[in-house]
Structures are given as structure tokens and as C-alpha cells.
Amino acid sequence: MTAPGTLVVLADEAALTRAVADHFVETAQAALAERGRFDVALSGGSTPKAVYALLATAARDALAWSRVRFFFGDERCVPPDDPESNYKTAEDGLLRPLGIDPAHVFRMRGEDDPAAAARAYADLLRDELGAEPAFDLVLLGMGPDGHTASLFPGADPLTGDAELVRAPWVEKFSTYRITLTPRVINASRSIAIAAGGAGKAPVLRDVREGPYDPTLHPIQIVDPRDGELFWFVDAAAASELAQ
């Protein structure tokens, strides 16, 4: 199969970080010019952490940050001050350095009962974004097992899609996670998937050029209905691609 979206191959991890940060800024500028507001769903992981650092420094004067609202694509079931928390990664690297108003930050409550936290976040999305929530940008990563957000192999990622937000049990880590469903992800006006390193090369090849099996590779479910999709990968991650 040929995976949907535009593939952008960068020389190395630093170039990958710059490209994702540039896409963030360009997408935000367009949304602010058109609608006066930019709604973004953040992700965890090493590449987003580097992107946040770049946005908080080199790009701090590029945007009207007071008109940006921050949501999350998934969260671990931990308190917000836990080192594993996606919120903490964003808070430490982006939100606090930029002095973002806490009223513009909508975190998933990983410290609460997972199912209740998922329902509460779905309600929050409806309140803030409408009955069919649509972000201006969703940032995603891809794990070496083909997972994205907290949609992991072994289960149909469309399970519970109508719920907007789910709290799946992740057998691999013996824990619950909280995650947006494909229904919300694919409603985004723009989706940016970032994947770097040679360890991602085999799964990137399988995801982009192998059979379509989102139960095995959940990231294959990412295909925005009306928006744009970009795959930002470095040369190491792209090393096994045929094209």
C-alpha cells in the first residue's frame, strides 16, 4: 500500500525537529489569520520535547501565543508532576517558558480514574470545540511497534471511536492510557507525524509500503477526512523505504 499523506525526509534529527517546529508555526499563523485562534493537540516523546524547546526559544516571537490553546492527544495515567506525564513534558519545555495562561491549557487528568478521565475529556472537547471536535493541528509520534497516541497493536483502533476519548488497557505496559480516538484525530485540519532514528525504519517501511492492518499497526488509521497529513522523518528512519 501507499500510505496517505506527504512524506518529508530530513537529513537528521535536528533537521526533523526544525521541520516540525516550522510546520507548527506555519499552521498556527494560518489559523490565527483565518479564525483568530489556534487549537493544537500535543504529544509526548523525545521529538516533541525537542520541538517544544525550539518553539519556546527560536519561535517565541513568531506567534501570538495568547491566542493558542493547548490540548493533548494522549496521556499516561500518572499525576501531572510525574516525569512520565505528557503534560509535564509540555509544561516544562513549552508552556511555562512561554508563560502560557493556564486557562488556555486543557490537560487530560491522568491521576483520575481512567474511564472517568476519558469521559471528562470528551465532554471538555465538546464544550470547547463543538459536537465534532476538530483541531487545527494534531502532533503525533510513531512507536517502533507502529502505535500512535495511545492506540497500541493488538486491538482495533476504531474500538469506541464514537466516544472521542478512550481509556484503553495497554497490555504491553500493564496500565491504562487515555487517548483521542481516530474520529477526533482524523477530523484535524492538519496532522504531523514525526518519526526519527534507525529503530523506526522497519515499522515505517511496513506502515507505508506493507499491507493495511491497523490492528497490527494502529498508525495506519491516521487519514484525515478533510485535512492534510505530513510525515516528517529523518534519513535513518526512511532508510528502508523503497520510495
Ligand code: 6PG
Contents of the next structure:
Amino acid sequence: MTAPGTLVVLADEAALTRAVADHFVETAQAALAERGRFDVALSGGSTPKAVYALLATAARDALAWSRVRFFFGDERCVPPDDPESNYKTAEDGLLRPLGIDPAHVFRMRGEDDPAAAARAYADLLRDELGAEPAFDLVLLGMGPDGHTASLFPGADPLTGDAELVRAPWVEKFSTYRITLTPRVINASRSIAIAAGGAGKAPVLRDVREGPYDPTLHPIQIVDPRDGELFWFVDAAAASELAQ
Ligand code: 6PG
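Now that we've seen the form predicted on its own, could you pull up the form predicted in complex with the ligand?
Entire complex below, previous chain first.
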């Protein structure tokens, strides 16, 4: 199978970080020029931390940050000040350093009952983005098991796709998560997947060149309906790709 989207292979982690930050800025500048605003869903995990640091410094003057609204692709079921919180990672590395108005930050309430938090976030998305929410950019990572956002192997990622947000039980971590569904992710005008390091090489090969099985590799469900998809990877992660 040849996976959808454009594969961009960068020399190393630093180049990967720069490429993702550049894509963020370019996508934001285009959206601000076209529509006067930029709605982005941030990813979790550790890969974004270096991108946030670069955006908060080198890109500080690159765009009208006051016109950017920040949402989240997924969240752990923890309070917002917990080190595990994707919101805290963004708050510490990007939002506070850039002085983003908290009214422009829409976090998933990981401290609440998961199902209730998922319903509340779906309502928020409808209020802020309309009945079929479409982001200008969704940033995603990829786990070594082929998960993305909090769509983990073992469950058909399209299950519950009538919803905008859901709260799956994640056996691997014995916890609930809150996540956008593929319906929302694939409505985005642009999707950027960022994956680096040799640890991601086997799954990147399987995902991009192996059979299509999104129950096994949920990230294979990522295929924007009308938007663009970029895979930003470094040479180490791409080292097992045949092409
Ligand atoms: C999360 C993320 C998750 C992450 C991948 C990759 O909440 O953990 O949303 O989907 O993007 O696990 O994480 P790394 O970038 O840290 O490898």
C-alpha cells in the first residue's frame, strides 16, 4: 500500500523540528491572509515540545498570534497542571511564552469524567467551529504502535465516528483518554504528522508500506477529505522505508 500524503524526510531531529515549525507558520500565515484567523489542534507527546520552543522564539514575530485559536487533538485524563497533560506541555512551551490570551485556548478537561469531558468538547467544537468542525491545521504524532492522537490499536478507529470527540479506554495504559475522532481529524485543511527517531522506523514502514489495517495501525485512518497531509519524519525514522 502507498500511504496518502506527502512524505518529507529531514536529515535529523533538529531539521524535523524546523520543518514542522515552518509548516505551522506557513499554514497559519495563509489562513490569516485568507480568513483572518487560524484554528489549530495541537498534538500531545514529546515531539511537539521542540516545535513549541522554536515557535515561541524564532517565530515569535512571524504571525499575528492574537488571531490564532488553540485546540487539542487529544488529552490524558489528568488535571491541567499534571506533567502528563498535553495542555500543560503546550501552556509551558508555547502558550504562556507567547502570551496567548487564555480565551483563545480551548483545552479538553482531563480532570473531568472522561465521557462527560468528551461530550463537552464536542459541544465546544460545534459552538466554535460549527456542526462539522474543520481545523486549519491538525498536528499529530505517531506512537511506536501506530497510534495517533488517542486512537490506539485494538479498536476500529471509525467506531463512534458519529461523534466528534470520544473517550476510549486505553488498555495499554489502563486509563481513559479523550480524543478527536477521524471524522474531525480528516476534515482539517492541513494535517501534519511528525515522527522522528529509529524507534519509529519499523512502524513507519508498516504504516506506509504494509497492508491497510487501521485497527492494527490507527494512524492509517488519517487521510484528509479535501485537505493536505504531510508526514514529516527524520532519516532515522525513515531508515526502513523501501522507497
Ligand atoms: C499523546 C499523543 C500521542 C503522541 C504519540 C507520539 O497524547 O501521547 O497525542 O498520540 O503524539 O504517542 O508521541 P511522541 O511524539 O512523544 O513520540
